[in-house]
Every structure is written in C-alpha cells, then in structure tokens.
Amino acid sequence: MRYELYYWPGIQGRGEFVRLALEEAGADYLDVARMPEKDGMGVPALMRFLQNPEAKRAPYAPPFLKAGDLVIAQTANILFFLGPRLSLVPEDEASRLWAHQLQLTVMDFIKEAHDTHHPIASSLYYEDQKPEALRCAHDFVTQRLPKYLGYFERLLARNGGQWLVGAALSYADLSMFQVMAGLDYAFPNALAKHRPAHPGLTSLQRRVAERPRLAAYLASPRRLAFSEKGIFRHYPELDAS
C-alpha cells in the first residue's frame, strides 16, 4: 500500500514522528504537502480535506494518514493504525494498547515543551509572550523536564534497556528518539545537566539514529532541519544555564 502523509511543508512538527515510523519500514508514502502542487500535490491538496464541506470524517488539523479509504487524523492515532502494519509494536493486544500509551504520554511531553515558549496562546508571538515563556521555561527545565525524562528512563530499564516495548524496536523508541533530538536543539543546556542522570534515553537516542534507514534518512533532505517555527525552538534565555 502507498501511504499519503498530509502534514505542513515547512516544520517537523507533528507529522515527524509518522515520517520516522514510514521511513523506518521503509514504507511507500507520499509527503503530499511537500510534493508540487502542479501535480495536484502541495498544500492546496492538504487544504482540500479539511475544507471539504461533504467529509462526515474530516480531521481537525494535520497530520493526518491516507491509507486506501481511510484518513486517520492525530499522530498517535496514526501511529496506532500503521504500528502493527509496519511490523513497529508486537502483536499481542497488550503491547499495542502499552506502545499506544507511551506515545499519548510522548504527545503530552512534547504539548509541555512547545508551551515554554507560546504560554498564553500560540495566536500571539513569542516576543508577546516573553516573561510568562521565561517561568514556564523555568518550571518545565527544572521540573517537568526531569520528571518526564525518568519515567521513560525507569520503564526503558524495566524492560531490559534496550527498547521500551517488547524485544524489539517500536514506534515508542522512534518517538523518543525524536523527543531527545528536539530537546538537544531547544534546551541543550538543561538536556546536558539531567543526561547523565538517564544513560539508557541517551543510549537509545544513538541506537536509532544508527540504525541504516533511519540514519540514511537522518541524512536526507527529507529530513527537515529544527527551526522556531515548529514544536521544539531554542531561545537561548529559556534554556537552563
């Protein structure tokens, strides 16, 4: 099957942790908005399925997934659907409804981070937001930073300290992965301070990114580069010194 992944052409975001799983399998997939809007691709093609006024079904926002008939908005939604097809979460129910609930944790952990630095209401700019990002910083570098860092880090040990799910590699450990690679670009000097306290996130951070598909597409320009206009951006002021 030929998977369309619908996300926003610009960022990261959201839709990164689905291009992980897809180019991890090394799936079929098409990154429409990013594709030429001559060919029917591009925004205007992602735009045509939230505006379409007949869609019982429609998704709120991107990303969402086109497999065959179905469109599937929310990434661990999405993640939950194409898990068990990619060969990404073991089989049995278990660990499916564990893997789905690591990645709902995961999406709760990177809403934290991205409200460091739009607080108030992402309508409004950071630099209308300053002082209120400058105590959320603080709180989420000091607190909810390591909290969240020793959760993963205690279930990662829990289960041998290799993968967070199973005996295997799932989509949990891509998504983690992705979470350390963001706060590497958005707090390097507060991820620096609590690293040595979680040797198996950092050593499951490397084991991904070696891995050959995943370090091709690392490589890639299909890899999108960090930048403040996606989830995880660096303001030095909000980083721990």
Second form
Number of protein chains: 2
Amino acid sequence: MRYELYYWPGIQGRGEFVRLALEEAGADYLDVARMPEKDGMGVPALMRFLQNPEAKRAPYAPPFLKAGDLVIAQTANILFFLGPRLSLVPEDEASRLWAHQLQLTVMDFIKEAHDTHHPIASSLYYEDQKPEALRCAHDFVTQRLPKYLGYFERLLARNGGQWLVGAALSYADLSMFQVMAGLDYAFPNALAKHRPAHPGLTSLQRRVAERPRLAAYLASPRRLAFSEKGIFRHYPELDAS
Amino acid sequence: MRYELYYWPGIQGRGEFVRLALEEAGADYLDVARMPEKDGMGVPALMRFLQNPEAKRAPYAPPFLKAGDLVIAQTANILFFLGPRLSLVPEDEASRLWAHQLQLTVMDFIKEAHDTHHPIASSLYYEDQKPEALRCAHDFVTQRLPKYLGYFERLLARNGGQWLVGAALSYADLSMFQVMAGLDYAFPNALAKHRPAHPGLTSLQRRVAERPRLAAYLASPRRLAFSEKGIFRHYPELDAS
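Please could you give me the other form, the form predicted together with a further copy of the same chain, since above is the form predicted on its own?
To see the whole picture, the full complex is given below, headed by that same chain.
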C-alpha cells in the first residue's frame, strides 16, 4: 500500500509524528503537499480535500492520511490506524489502546508547548501576544513540563526502561523522541535542567535517533528543520533562565 | 460487564462525555468518585489509580474507565473502546475511525472553550488571568466557535442531517449535544447569534435531549449542573455582547 500523507509543507508540526512512523517502518508513502504543484500535488492537492463540498468524511485540519479509499485525520487517529499495519504497536487490543492513550497524552503535551507562544489566539502573531506568552511559558517550564516528563519517565521505568509499550519499539517511542527533540530546540535551558531527573527519556531519545532508518531520515532533506513557524519555537525569552 | 467510571466529582467536565454514552446505552456502571468514601469509593479510590507506584499503565489524568482488567484513560479513547460495546458506533473500521476523528475534534474544540477562561495556566484562578481571558474569548466567540460549528454542521448535512456517523445515533452525536449544551451555558449570546446558521446542530441537540434514556438522565440528580468549575463557564464578560 502506498500511503499519502497530507500536511502543511515547511514545518514539522503534527505531521512529523506520522512521518516518523512511516520512515521507521520503511513504508511507501508520498508527502503530497511537499511535491510539485505541476504534478497535481502541493498545497492545492491538500486544499482540495479540506474544501471538497462533497466529502462526507472531511478532515477538520491536516495532517490527514489517504490509505486506499480511507482518508483519516487527527494525528493520534492516524497512528492508531497505522500502528498495527506498520508493526509499530503490539497486536492485542489492550496494548493498542494503551499506546493510543500515551499518544493522546503526547498530543495534549505538545498543544501546551505550542500555546506557550500562542496563548491568546493561533491567528495572531507571537509578537502580538508576547506578555501573555511570557506568563504562560513560565508556568509551562516550571510546572507542566516536569509534570509531563515525570509521568512518561515513570511509565518507561515501570515497563523495563527500554520502550514505552510492550517489549519493542512502538510509535509511542517515536513520538516521545519527537517531543524531546522539540523541547531541546524550544526550551534548551529548561530541558537541560530537567534532564538529570529523566535518564530514561534521555536514553530513549538517543536510542530512537540511532535506529538505522531513523538516523538516515534525520540526516536527509526529508527531515525539515525546527523553526519559529512550528509547534516548538525557540524564543529565548520563553525558556528558563 | 459493570463499568467503573473515575472522574472528579462535582463537575461534568470531560467525564460527562463518557457518562452520556453509558446513560444512553443503559449500561451498568458505577460513578466511583461520586460514591461514599466509607465504602472504599470517592476521590481516594480515584487517587489510588493515579498514584499507584506499580501501575504499569497508569492514567495521566481522569477520566478513566475500568472495564474488567483494563483501565483506559483519555476521553476519546474511552469512547472508542465503549462505542462498539454499547452499540453507539457502526461496527466497520472506517466508521469507527471516523467517529473517533470527530470525537478528537470535539476534544480540541472544548479545550479551546476551556482555555478562554484559563489562557495562561490551569493552575491559576480565572481572576488572575482575566485580561488575557478577555482577549482569548473574543477570538474564540468571533473566530473559532463559528469555524468549528460550521465544520460539524456541514458534515451533519452531508450525512443526511440526522446523525453525524452512519444511519443511527452514535457517541459523536451525544458529544455534539454536550458541546452545544455547554456553549449554551457559557456563551449564550454568541451561540444565539450563530444558531440560525446551524439549524442541523440545533435540531441534533434537541433530538438527543429528547431520547428517553437521555431525557431521564438529564432530569436526574446524576446529571450535574454546569458551573464555574468546569470546562464551560459562564462569565458574561467573556461572551459576545
């Protein structure tokens, strides 16, 4: 099956969680909105799905995945669908629900990381909500960040310290890698401060990055850079001092 | 199967989406944290799950559902699990993913509704983030609210106007009812303004409320009142004028 991923070009964003799963599995996929418009791809191809007045099951927003006749949106939902097909989750229902539960908690976490720079409205510029962002980010780096990291660190330890779900790598581990990489970029001081208390997550981040397919992907032009247009943005004034 | 729901007592919150599904289905369930501590229930029973140092698959936060040996957290994940068991979703995989996708979009919507009164930090009082809340709520009632409602209205119309998923009521319809009821409570002016453009959702809200089991539930003491402790809070200054 050739999958088609649709996500805004130019940023990692939520689409990156899907890319990491597809890349780790060596799946056959097209990153449609990053392909040439002259070939019928690009952002216009993405917009056709969002704006198709006859689409009975239209996405609210990217990312979405086309898999045969199915068009699936919501990052965690896409990974729930892909997990067993890419052998990135154990097959039993309990483990699939558990991996999904972790992914949903990751999505909550990154929404809070995003909202540090956009606490008032996504439609406004960061510069137009900077005082609010400073307050929000202070709470995030001092309260929310250690609370979330502590939760994932404990679960990782209780599962043996290697992987979050079962006895092998799952998409939850890939997502945790992405969160740690994003925090490294956006909040280097805060993460440096919290790392000593989270050795398991630090080790997980390294082990995921060293997997052959992931390492090749991360070194390739397919891996977009973090930037001040994505979820994780490095505004030094929002980081811990 | 007797289900056990664990959620903070005293508020509808995210737990209410699970309650509506259990109630509509006439399921056998215990609302554990609202039961007497002297019987081993109440909030201490809930905290034991959150703080159990040996729980390999511990929830990050309520609500969570105990179903036999399974403990499932994240509202949308709980409904994904319960849907087929309570006959509140069609059985085919595509429809289950679609209902889940809608539920996840509902969760995004209510998170934004919540953040209007807590844009800076959930740990602070509303009174300590009121200027920020006024800005955030203005964006919500003028931009986000109509965008989300328009999306669900269109999908409802494209599916025939009666139900959001397939040919019968699903948990997505129950959740949409809850969103409309919450918006009615928190933003009566804004919702009154937007209602004429959303006749399908208005009709859906009424039809759900009139279902015999739901009507009985809504009239019972099991249905908690909306209040200024929940997701949907009525602060008149945050509503449209």
